[in-house]
Amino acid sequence: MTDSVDEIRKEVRDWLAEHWDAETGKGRSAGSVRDWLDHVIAAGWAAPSWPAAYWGRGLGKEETSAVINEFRKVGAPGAGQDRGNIPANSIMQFGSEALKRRMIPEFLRGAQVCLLYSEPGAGSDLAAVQTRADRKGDVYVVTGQKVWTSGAHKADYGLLLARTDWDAPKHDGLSFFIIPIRQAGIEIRPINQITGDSHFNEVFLDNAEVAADNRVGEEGQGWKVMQTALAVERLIMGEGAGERRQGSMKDNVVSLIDIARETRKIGDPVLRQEIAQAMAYRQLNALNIIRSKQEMAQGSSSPIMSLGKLAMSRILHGDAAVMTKLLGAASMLDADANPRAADVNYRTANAFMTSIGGGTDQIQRNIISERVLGLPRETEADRTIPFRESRAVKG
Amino acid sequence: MTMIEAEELGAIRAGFARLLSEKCSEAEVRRVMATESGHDPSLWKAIAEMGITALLVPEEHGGIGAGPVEMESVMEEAGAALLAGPLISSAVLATGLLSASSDADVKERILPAIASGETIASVALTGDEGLWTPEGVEVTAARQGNGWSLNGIASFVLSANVADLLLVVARTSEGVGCFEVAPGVKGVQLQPLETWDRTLRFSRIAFNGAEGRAIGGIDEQVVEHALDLARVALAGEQAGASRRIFDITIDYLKTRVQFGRPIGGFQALKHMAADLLIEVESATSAARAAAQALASNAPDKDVLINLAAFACADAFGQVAATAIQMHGGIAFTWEHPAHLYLRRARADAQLFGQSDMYRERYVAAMEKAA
């Protein structure tokens, strides 16, 4: 095992020496990005788990991870997408020969997605889309309104999941496509968030057209195939998150400190014991990925990671309140009367996008309790009747 | 102190688990909570038997010479069960002040008796006002003859009334020191105290001059040092209790039944356990993590040893209370484990500290490190 490992680590070392610069940060042949990773692909470090046959080498769990962190450490794009590539890995798992041979290459070359999952009466309960994908011929036909979409200006396809069959219960009747995304069909508009930003759109589909060897599994296991992009979203979103909570906690030791000293009220004795217990949050909190990371290394399953966003929100609504209290009157203030009352005002505002953004804090509770705990699931009055007949259609 | 392996201690944890579930059960907790001594010297006996008693003495006094990491790991289990008893006191605080102690005479004649079980000692090191802070120590020691006189009160002496062997923190015109005092001496009145968890005992003791015989080597940095010790032991129990009221709510909501469906199915109950979920888990990773820092001597073992502190204390509190409040009027009723673990919250949060203490310290090294 170790043997094999070392042997992959010294030949993608040998690889990426021949053919990445790693003080330009480019490939030797200095061709486009594009052309980096039609490299990448063509040696099979793109996917290194996948069969030779799908881009890859058939390598374990520990040679790919040896590959992607050899990539890693000189700064090389490309390696290791059968971990991380949404779109690739839903239509590895699900598409049709044909589907795969067509646009997994174009995924792994870098082509770009946005999420066209949830929609105005499709949010906590997001199997209640009703985004319609009328098959007429070889297309698809789709109207509806889709929202909270990040990345849709910039993206040429769209994961979208919509309802192919009003008759089955509101899980069986949905099918997963990969939409081209600048078509006629097809309006972006910007929402205007609480902080003033605008990360996210509505996208309105109105008679937008998907080919129908786009769709990515069956009719009707469009729920199966979403859930399954999102098991990968969260992979990455957990990793990376962790990472960045790590990263962050110091920096936000110093920072509410800090602010405790600027506005002089390091002293305070009441302010103190508030400071400390939202530093304690969020350090408890790194303390807990830590030990779940060991403990997944050793082999057991932890249920630590399914309470740190959770966790987070409580940690980014404690600070911002904290902060407001160490401010004090000028925290009223904004912009350039006050900067760091802007800095905290945003906090205050987008600490929401934690507590709601990716399933709420309530819905996590919901799930923590179910997953975790084995506590009985949520009664669904619409989970087995044809969709048509609930009330998210009728009213 | 040297850390032992992990699969070894697996094992002593698995043994010691083993021997809690069966001579350390509710009944036999709540039979030994209505005794007059609130010790059991035959589980006591078993209990160093299995070298838990030897963990923290060193090698060369016929101890395991393992350390804090090891001892939070035994005392998450010793927490799960409430066990009741001098463990804390005598294998924990004592052995941590003997160890770190430069007397050689003593260290040979007590830590192996502590090692094997045979002698359970009892620190006294605060008044009546139960601060654990060198301003909080109220007894006086001046030296008379070759010896020492010992004079004033010392209060919420943990499990005194069993000791064979006090350890009393006491002022000098020195600053401050510890001295060997045998219980049954001529100027010491020990009265033990009624106390709300009846599986932890306290003693005030009054010393009029008392006579003591100094132990070298101990000045404020050890009691400290001991009593850091201390603190993360009882992290551990904080923690293993709190996992296990835990675990037994979450039994509850899957059986009882009311509207005609678990309890457990009720959003009101189920958000209120996801959130203490996150208790339970951050009060064992902030134990751990504070075994570990104070095993290697970590430069942010300050910050990490009140971290527990406070989050453990505070976790076993809201989660022993919220337990109570999930089950409802069963949890009312003396016969239900739920108030006992209650009890052992509110003592465990105010024993060697309290919470806005910690919490104080913790921001004070957080402001050193920033």
Contents of the next structure:
Amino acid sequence: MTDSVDEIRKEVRDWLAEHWDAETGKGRSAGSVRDWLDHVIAAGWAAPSWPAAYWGRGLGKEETSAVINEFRKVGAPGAGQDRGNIPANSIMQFGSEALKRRMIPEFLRGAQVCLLYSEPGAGSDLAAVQTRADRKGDVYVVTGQKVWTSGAHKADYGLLLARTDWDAPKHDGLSFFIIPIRQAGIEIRPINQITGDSHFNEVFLDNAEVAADNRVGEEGQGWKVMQTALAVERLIMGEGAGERRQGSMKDNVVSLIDIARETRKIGDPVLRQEIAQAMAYRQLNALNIIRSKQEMAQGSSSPIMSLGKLAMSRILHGDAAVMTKLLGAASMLDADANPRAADVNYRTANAFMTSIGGGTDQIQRNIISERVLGLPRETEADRTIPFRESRAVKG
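Alternate state requested, the form predicted on its own (shown: the form predicted in complex with its partner chain):
Only one chain is given; partner chains and other molecules are left out.
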């Protein structure tokens, strides 16, 4: 195994040396990011664990990790999407052959997506969604409302969870679609957040259309498909996506040690202990994320992803609290003239995004208790009855 990993590592290094200019941060012959991603896809590095017939190389866990690490070292994008591309992974596992051929390359090239899951009456209980998709010949006509949809204003496509059967139990009457966002039947309204961002949106669907060929999996299989999509999302959030300020391309992870030195509190024994604990949480979570990525590369939607997502929520809130203690009263000086305080306050408010998005902390605890620890399932009185007879419909 070591020999094969070393061979792959050398092959990737040689390929990157030929095609990537680390000084300029661009491909040597690529005119755009999309051009560069085309090169990565053609070489099989975009999804290295997938079979060669599906833009991959059929590599194992360790070889795939080696590919990702070599790309990361030189700052080259595009590798390892078999572990972190939500629509591509969902289609790869459940999509028809025609849908795979038509749509996966688009998503590997960077087509923008939003997740049309949550609704005003179906947040934590996503199986209670009431957006309907009615089959009309070769298309489904979609009507309903989604909320807290990240990036809908920039998206090309939406991953849509909609109800196609109202007489089936709530989990069995759902279907999953790739719906084009830029059409007359879809209206997007931004939600202004306390951080000043407007990353989330309300999305209204009024007789919007999606081709039947864009259904991922069989009709009624939407809940199963969504579990894979959510697992990838939780993996991404577990890596810290929630701490990146909107519109910024840089890594916003701030060193607590640097702040302690700036504020001359590096010698405070209590704060040193809190900093050490925060750093330990990050390191432990990083190891768990490696484990989760390896399972994702094998096509698993393991509940282990919930551990990382819940851990990152704890990390972000904990880091913000320690930063606030380090700054002391200066943390209230939130203005452009005090960028450190402004950043800490942004982080304090923004941490709640990770606590809610991709399934709340409480939902993650339920998943971990039931699927990791094997504790009894939470009681759901409406789990087996026709959805139209449930309280969600009848009120």
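Positions refer to the first chain, counted from 1. Think of the rigid core as the biggest set of C-alphas that the two forms share within 1.5 Å after superposition. This is a predicted model, so every value here is computed, not measured.
Problem set entry | Residue shift check between these two forms, rigid core fit, residue 371 Cα at least 2 Å | Yes: residue 371 shifts by at least 2 Å between these two forms.
Exercise. Can we say the CA of residue 82 moves by at least 2 Å between these two forms when the core is superposed?
Worked result: Stays below the 2 Å threshold, so no.
Problem set entry | Displaced residue check between these two forms: residue 314, CA, 2 Å or over, core reference | For residue 314, whose C-alpha is compared between these two forms after core superposition, the shift is 2 Å or more.
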